[in-house]
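Form predicted alone, single chain, as structure tokens, below.
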Amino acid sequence: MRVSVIGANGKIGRLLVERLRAADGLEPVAMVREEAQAADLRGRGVEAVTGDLEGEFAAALEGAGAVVFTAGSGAHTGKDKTLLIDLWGAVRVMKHCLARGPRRFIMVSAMRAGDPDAASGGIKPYLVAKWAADEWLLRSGLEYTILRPGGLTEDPGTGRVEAAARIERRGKIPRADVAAAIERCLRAPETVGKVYDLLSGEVPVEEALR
């Protein structure tokens, strides 16, 4: 299955593309903003296309059986980009999927996005944007899975996580384990229609997302 990875040059996106490239039965199509990034990916044997969530991106979804939205405006941009990328960019991709496919949609959101009022300070606008994008997806009719990881780290993945509809404790998770969870969701029909908080834990990814 061809999997369109929106945000393939991000830290989770890069790990996911490499993971899918090595996996059986899943073929990543990496969407990046710059041609130099696309050329680098192609040089490593990855199909890559340029696209812009504020402009044209349809080519990245052509022929895909699933889309993974792991794009983000980044910590160093303003609230305007949070609105235009994390929220409206996600909604634009969902609208495209409703009109032309694919129907399978995996959203990489954020822990606490289900209740932004529980947060304060500079993170709150980001969580509000994620909440709104998640809500749009929940009501869209797409075959969704929403993953809400905790604090992201560069640590090596362990393959073990804690996953539940709501986790009360704060915690962290390696980006590599988020990528592993995304792959599991792509392979597991039982994850359709589910929302998972995601932290490092003791349960193998395959079992935790059952």
Ligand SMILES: NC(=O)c1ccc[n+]([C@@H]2O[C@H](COP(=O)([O-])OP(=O)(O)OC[C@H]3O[C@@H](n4cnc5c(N)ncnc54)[C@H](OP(=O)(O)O)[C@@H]3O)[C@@H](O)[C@H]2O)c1
Contents of the next structure:
Amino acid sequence: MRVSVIGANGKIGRLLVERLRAADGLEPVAMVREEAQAADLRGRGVEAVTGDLEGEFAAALEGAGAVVFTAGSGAHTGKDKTLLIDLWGAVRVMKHCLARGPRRFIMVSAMRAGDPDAASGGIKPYLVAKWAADEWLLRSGLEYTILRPGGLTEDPGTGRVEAAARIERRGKIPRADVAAAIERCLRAPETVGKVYDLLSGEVPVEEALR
Ligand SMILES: NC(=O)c1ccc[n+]([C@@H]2O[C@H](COP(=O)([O-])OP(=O)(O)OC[C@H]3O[C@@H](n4cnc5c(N)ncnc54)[C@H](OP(=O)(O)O)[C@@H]3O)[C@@H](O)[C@H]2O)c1
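Beyond the form predicted alone, can we have the form predicted in complex with the named molecule?
So here's everything in the complex, that chain up top.
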């Protein structure tokens, strides 16, 4: 199955593309913003297309059986970009999926996006944007899975996580384990229609997302 990865030049995106490239039966289509990044990916045997969530991105979704949205405006841009990428960029991709496919949609959201009022300070507008994008997806009719990881780290993956509809404790998770969870969601139909908070834990990813 072809899997469109939106945000493929990001830290999770790169790990995911590499993981899917090496996996059986899943073929990543990496959407990046720069032609040089696309050329570099192609040189490594990955199908890559340029696209921009504020502009055109349809080519990245052509022929895909699933899409993974792991884009984000990042910590170094203003709240305008949080709205335009994390919220509106996601909604634009969902609208495209409803009109032209694919139906399977995996969203990388964030822990506490289910309840932004529980947060205060600078992170709250970001969580509101994530909440609104998630709500749109929940009501869209698309075959969604929403992953809400805690603080992301560059630590090596362990393949073990804690996953539940809601986890009260704060915590972290290596991006590599988020990528593993995304791959699991792509393979496991029982993850359709589910929302998971995701932290480092003790349970193998396959079991934790059951
Ligand atoms: N940091 C955390 O602790 C944390 C915790 C929970 C959830 N999250 C969420 O997890 C997701 C992935 O995190 P990450 O660390 O992998 O993020 P990242 O490294 O910042 O990657 C985000 C990607 O989004 C892309 N992007 C931004 N604007 C775009 C646009 N207009 N069109 C197309 N692509 C665009 C960026 O492209 P360029 O490479 O071209 O800039 C980048 O590759 C994000 O949604 C983030 O909010 C983060």
